[in-house]
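Just one chain follows, in the form predicted on its own, and it is written as structure tokens.
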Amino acid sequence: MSHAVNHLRNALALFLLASAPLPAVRAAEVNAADLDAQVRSVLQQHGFTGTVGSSIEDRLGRPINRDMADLGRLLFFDTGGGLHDDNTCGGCHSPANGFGDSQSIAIGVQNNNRVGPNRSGPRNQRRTPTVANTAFYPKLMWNGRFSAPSGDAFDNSEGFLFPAPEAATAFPPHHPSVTHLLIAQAHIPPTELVEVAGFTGTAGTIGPEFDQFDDGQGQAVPSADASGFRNEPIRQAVLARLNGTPAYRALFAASFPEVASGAPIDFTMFGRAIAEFEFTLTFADAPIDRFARGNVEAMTVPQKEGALVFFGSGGCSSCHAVAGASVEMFSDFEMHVIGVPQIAPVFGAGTGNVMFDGPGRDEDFGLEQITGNPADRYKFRSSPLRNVALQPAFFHNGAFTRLEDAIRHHLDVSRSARGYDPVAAGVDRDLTYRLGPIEPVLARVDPRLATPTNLSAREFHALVAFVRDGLLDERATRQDLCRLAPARVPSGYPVMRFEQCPQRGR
């Protein structure tokens, strides 16, 4: 009797197993296929191919010169390029953070020789943007002050446009050596007082307006636009250092025949080497790229649903665009007011190196600093979103330290800005004491953000998954990029201590 009952039960179980699950599985398969089709259609509508990351050498019209790139890598991390030996590109562009800032607001010169959470020293005005993928950017920096009028960083047929003193004349159309925007831009950091050069030992290199600012301790401080700087004498001082270093002479000679023949290293060579290294920092093979190229398994279901929110109901792609001049970088590279709360360090007394804008010296006027047009006040370039998960802070001043909070800000700008608490936002303590006025910022906010965007909890979490993980190239993570920080540099100066890169730079 028991055997018959068991047989009956087994038969019933087999029947249920064979019949009930099949419709559910088929439904799931239909839903998955439908989701894939929707994402594929959206990407096609926006012209997204997922191939930009492999196009760098085609756009350059040549292979990347690996020897020159390695020379640029050493220059990138060598504090000998600064007049006070206390900072270099790698001090603000941290390999542990996708070659972006380790801080909410950058700390340049006069730092404690650390790169990471415990970096200390006087702050500048903004967060250092990432170097990764900048080979494709037609505008560089938060206020877009270095740009290619052609709309293509690889095309200097219209020259490159910089602020004074370079302006439109330093890198004219069809310059034989300055063939890319990054080559031109690499001429600038060594001359920036708050970034690399420092404030002393630059006699005769700055205009008279520099002297009108003082930190109360007899230390001259530059205005935010730095329009009075005359940069060439600083460059010549850096070149004297390079030409006086036999190891650098040998390295430059390997890449530049003129140097091998006895000619001095010039600054165009410096710019070309730095840019060549930056060309290697192309990390644009994220799950969305692999999906676009046909691998439907590259993205998770939440990432796919988030992509539909990003390009659809979330309205994100209106500014974080991918088509045309956006070069699949998730930015329109235009300037917008998005209502970011204004935070500022305490100026002077060793905490701030830049005089901020506004009557309270606690504002950042953004694009207006470059154009002089009050209509451009509080405008900043749309941030490219690739590898944004590697950032420790978000927006031009790092006012938010959690990606979820940065996304929430976009969805309801007025509520976020008016309720902003820097302590709750997680910024460093020295940035919690001064908040600039927010109502003037909100009065100018981009119309696309003036009305709140309502997302369900599922849509929000999917959007976060897409932006955080769907746009992340895993080659840009800490484990791989920390290997690029050298243990020694040709100048012989100590390499900075990269706190999040064990055994690097010690």
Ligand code: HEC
Given for the second form:
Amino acid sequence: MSHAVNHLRNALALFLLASAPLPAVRAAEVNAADLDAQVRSVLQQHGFTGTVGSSIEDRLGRPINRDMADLGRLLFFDTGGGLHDDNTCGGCHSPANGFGDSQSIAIGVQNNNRVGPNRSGPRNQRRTPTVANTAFYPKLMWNGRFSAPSGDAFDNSEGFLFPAPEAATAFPPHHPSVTHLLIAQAHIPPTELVEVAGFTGTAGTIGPEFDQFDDGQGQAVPSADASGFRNEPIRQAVLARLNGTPAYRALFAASFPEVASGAPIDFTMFGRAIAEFEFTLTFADAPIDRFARGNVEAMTVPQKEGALVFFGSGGCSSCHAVAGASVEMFSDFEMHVIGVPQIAPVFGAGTGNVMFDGPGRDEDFGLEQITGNPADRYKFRSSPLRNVALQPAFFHNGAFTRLEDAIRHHLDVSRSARGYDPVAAGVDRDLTYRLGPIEPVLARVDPRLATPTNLSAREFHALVAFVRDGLLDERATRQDLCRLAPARVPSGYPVMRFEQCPQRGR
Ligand code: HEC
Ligand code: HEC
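The form predicted on its own done, now the form predicted in complex with heme C (HEC):
First the chain shown before, then all remaining chains and molecules of the complex.
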């Protein structure tokens, strides 16, 4: 009997123990509903709908042309489009990294034909941003130098704005075939000597090889498009290659009736095919999008808490905005100084082929390179943050290799920048030898980041979870995107080796 009583007592004790946390559980449930309501209300205030990804064809005003996109895909990966057969888009915009860089600072021509951690060759000046979702960006590049004055990449009623030598006249309003900012943009990389074309360009038509490093006025010139090189001869040389390749003639003919009836392939066709492929790289269906469309289960509790920090006490959304012209891309598409440490490769010793800015040639003046206005020095575009988790490095020069560090940097910019150690930050060795000055950068930091933001450990981890996982479209992961890398290309040149792509497509 006493045995039974004991049993009963034990059972009661267990019951009491088990039920003790009940009120807390109920509180958490209430909190969960409350949390959902708060996140929903914040997203509504910011006009975030989670529908931008599915709007691509509406914005285009037509369905995506699959044949043309597939042609664009082949061009994107075919080094035959580079005058020295050694690089093209895919060498820097890697499918293993969400179509962004495998490096902190891009490696262009004269590379070892590998794409991934072991890519080697001379470095350019900046990290390659992802091209996924660029269809929606009204301003392209780290300093926003290619833009749609209409504020809408799909609207060429005001033309597209490019710096010299293309300038405002190259892609005028209502251009019949350059109907999207990305079509215009694709005219540029093939002409970039350090990225794709190679130093000798079309030897003889381009001019002295190394002029691009200095314009003679103490201003470094980062690349061919700002240097006054004539880009058109390079384009003509690329076109001669395409027109001379029967496989390309046939592929272009399938998408462009003019080519079918014998006309030569021209560069707007190249641009249209590339852009069409880029339209297919729309990866904007992340947990936050599904949440905004009504699926409260799509985000975890930390992601939701992180969203509240992002849009609230963290102050992130004042620059990484979603409303209006931000088209839910987490960028205001404006340029700001945020005190990023300046790292630079060793120039002339085989590890860098672009002259950096400043007296020590170890700085990047950002927006000033385009406007010539010293007030714009060190300004860079607020990075659109979708799929940022796929990047191996962060900021315009990849100065940080861990997302946590890039986020923590924002919370106390001067401490982070002054205490910066490139080795500890995990950047490749060749980028650890030269640090540009930081005090002039810090003197210009955006007022919003001039004083530290205090977050609790819990808030910080939630914020990281939100930025890393809450903004990640799972269709953009390595496994899926690697299939877009073709096993062979129409030019017949060897394909690039993607170190982190176990399998590739056709
Ligand atoms: C050598 C590496 C390299 C190659 C090759 C290359 N890119 Fe890029 N790409 C970059 C870098 C670096 C940037 C940013 C440059 C800057 O802001 O100064 C960039 C920027 C872009 C952007 C703008 C992205 C944004 O967030 O604004 C697009 C679009 C783009 N490239 C498309 C292409 C296409 C298409 C090709 C091939 C025709 C190509 N790129 C070839 C390195 C490369
Ligand atoms: C004053 C504007 C501003 C604020 C506020 C701001 N950022 Fe940024 N953020 C930027 C700019 C500008 C860059 C790009 C800087 C560069 O590369 O030189 C950037 C870059 C980033 C990057 C790196 C992305 C990449 O592609 O490399 C992350 C991650 C990021 N911000 C997260 C945040 C978070 C989280 C917050 C809130 C705690 C925040 N930012 C607040 C302007 C801002």
